[in-house]
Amino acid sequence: MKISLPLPSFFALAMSGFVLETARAVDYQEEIRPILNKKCFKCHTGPKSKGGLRMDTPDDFAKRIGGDDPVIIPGDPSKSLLTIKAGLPRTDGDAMPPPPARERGAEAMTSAELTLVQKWVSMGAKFEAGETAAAPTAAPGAPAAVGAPTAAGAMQTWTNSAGVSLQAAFVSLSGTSVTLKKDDGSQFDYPLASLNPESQALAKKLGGQ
């Protein structure tokens, strides 16, 4: 199924499942580092960590960003078990920090803290700016992973010019319109010159201009 939608359309379709982001990234080192630096590291840093998730360095926590067994999934916070077992109840043993860390100390993240990394993973879960977060060596002929920041047919996040994002794949790009999908498979085209000077870059390097 492929339809045309109008500049009113993308806020229709960020708000009706898509991620609603204003066009400013959240920057790991300055704002999400000190908050795992705080709440997660003191269990998830090591050789030892619990659960085998380290995230103390960016080349141990990419390992688990997207591929066979991740903690992230970029662009879905809602499917990420970072997000998830941060946001559970308390008095659920599931919750993160577990029922006996927090009894020796270990804080919860903040409302606050856990709404700005859910942001975080709903733009990518970036590094750095304009870099997605490196994921491990796919075997070959193993799909690209969500989020690969250049590959045709992975998720990625498009900015148009009002500064509303959402999470698609591109397609392919044809005279003045891209064409992208969602999640669910369904297609839909949208003006290149809607589109962000960033994301309209992004959709001529993937389109092959």
Contents of the next structure:
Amino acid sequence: MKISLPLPSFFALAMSGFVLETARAVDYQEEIRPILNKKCFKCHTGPKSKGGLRMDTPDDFAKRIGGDDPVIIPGDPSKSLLTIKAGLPRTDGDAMPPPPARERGAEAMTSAELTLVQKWVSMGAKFEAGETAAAPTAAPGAPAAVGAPTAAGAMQTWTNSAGVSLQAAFVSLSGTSVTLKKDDGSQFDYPLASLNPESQALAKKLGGQ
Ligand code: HEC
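Alternative state: the form predicted together with heme C (HEC), after the form predicted alone:
In what comes next, the whole complex appears, and the chain from above leads the way.
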């Protein structure tokens, strides 16, 4: 789908949460382990791990990923016990952490944390960075970028991860957001992660990264 919508619609989509995350790989060590460490390790590390679920090291954890008695079914967070339990309402007796522990201060994952863990599961629950089939790959010479990657300042087509496009000029790239300029001269920031892989690549190219 390549339709050009006026900017307010582009934003409205982004704001409404309709924008799907792109296929950026989720890094276990950097992004997932800290969440589990904070919310789950207390009861799921060491020989006394609850429910026979040890998350100490990838090797321990991997024993319950796939296989006969899985808590994670790689590729399917909706059928994985771990993401199901972590997402249950806090009063549900099967929720993780268990409701009595929550009374004593154990915190559940936030919805952002759960979303990230679900994404990691749906991308195969891998422990090595970059070890994912879904990582965006741009073959050399392929028409990766929409719109000609010309010098900064020229109008480009930008497409977000929901497939909605707009025309704007590249201004700058800082960390996680790209600054774009509409043809009326007004500028706005847009999260890099909410662009599709081609537009992310374009922003990085124009931003010299
Ligand atoms: C305060 C201790 C505590 C914390 C914190 C905790 N759990 Fe548990 N967990 C348990 C207990 C006790 C069991 C075994 C009883 C059960 O399955 O309800 C269990 C079992 C499980 C199981 C089921 C294992 C199986 O095969 O039956 C999963 C999955 C799980 N926990 C995930 C999590 C996740 C994810 C977190 C972090 C968000 C977490 N737990 C945090 C105590 C805890």
